[in-house]
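Presented as structure tokens, the chain that follows is alone, the form predicted alone.
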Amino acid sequence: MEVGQMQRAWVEYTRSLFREGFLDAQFQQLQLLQDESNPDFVAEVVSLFFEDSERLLADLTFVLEQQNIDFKKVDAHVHQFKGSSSSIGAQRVKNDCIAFRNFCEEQNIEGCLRCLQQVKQDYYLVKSKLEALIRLEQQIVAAGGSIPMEELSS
């Protein structure tokens, strides 16, 4: 695929997961940020919440599991999780944590392990989106292109 298809399907794929609420305004702030002098900065930063997911999800798993639920535990990961999502625009986690956090409040053990199931569904399905759009963003630049930013104001 030559510069300017990949170029012309990053747009779109990135326009598709903005359309279809995997992220929201806060990943394009993040992606304006990035410049020649810091190419990576998005793949650096998508990575550490990467790691910081898995962590969290596990740590729920965890408590969760426990004969005796502590709520203020699970309450402070949803609450961490929900952070680190909002601060890269993973829209469906962070609004999947929103829902947790009140079956926390409600100490609802069903209602949380539901959100749990569907924290990590969606979390899964934003990392798998994320890598392919940091795949492709590294072919375009490989390839001698640049990521066109600018397209996607337009």
The other form holds:
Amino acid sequence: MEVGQMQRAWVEYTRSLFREGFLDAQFQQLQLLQDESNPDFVAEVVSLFFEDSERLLADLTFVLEQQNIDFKKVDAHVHQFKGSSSSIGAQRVKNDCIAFRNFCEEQNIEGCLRCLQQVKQDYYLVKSKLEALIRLEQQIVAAGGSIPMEELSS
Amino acid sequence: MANSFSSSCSPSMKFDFDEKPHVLAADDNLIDRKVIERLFINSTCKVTTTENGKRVLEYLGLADGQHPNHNDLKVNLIITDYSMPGMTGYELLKRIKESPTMKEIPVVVVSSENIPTRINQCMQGGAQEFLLKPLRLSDATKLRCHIKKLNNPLQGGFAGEDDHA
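Based on the form predicted alone presented above, generate the structure block for the form predicted in complex with the partner chain.
The complete assembly is shown below, putting the previous chain first.
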């Protein structure tokens, strides 16, 4: 694929991620923070998000498997997850966390377990989409092109 | 904890390193620390990030048992998350405002939760501003204006010291 095609694919793919609610305006803010002096900013933040999320999901799974669930701990983890997903613009994950916290407050085990499943699902979905997006960006840059951020505002 | 501080500055800036305003930020969320860092470096500031309030106090020389030494310290703005383990952003704010030497530093509190009583509490406590997370470029621009207004980055407690305002 030549650069122009890849760039168009990038624009279409990014737009679809916003349209389908996987990402929100905060992700765009992060893209705007990236420049020539920091060409890998988005990839770095995304990578940190993946590491952080996977740790949080493992912790959540562990806490919810216990005989006596410590809802305070669950809430603390979900709060963190809500924070990072919000900061990166992972909208579906963030919304799942909001619902999750409500069940925590009610100490509703069923609800929490359902939310854990939901948030895992949405996390892995957005993860694969972000990975695909970043791969595409890297291909564009490797081919000597630049990421057409300005196309997104039209 | 190793690496609880992280300092960076943008290499492309042309003016003297010492002239760049220094932002000290506290947030227990790793992603938020990275975003704050980038937001302010892009706004031509030097940024130091920490994980919690205790680290901020240590940095400022205000922790229990410390003897403040302000000779080299220059902080133009403190940004703190509200919800942090150990000490909330509000508690940190109070400690800073109670310090005769550090109280002039503007403190901005950020939070992911929009709770009016919390906002009032922080504003009453002397916060310069209270912002909702996630922070955006426009927030950094807004906060940059607060920095400009503060001519003397750090009011030292030493009378008769040569101050270049």
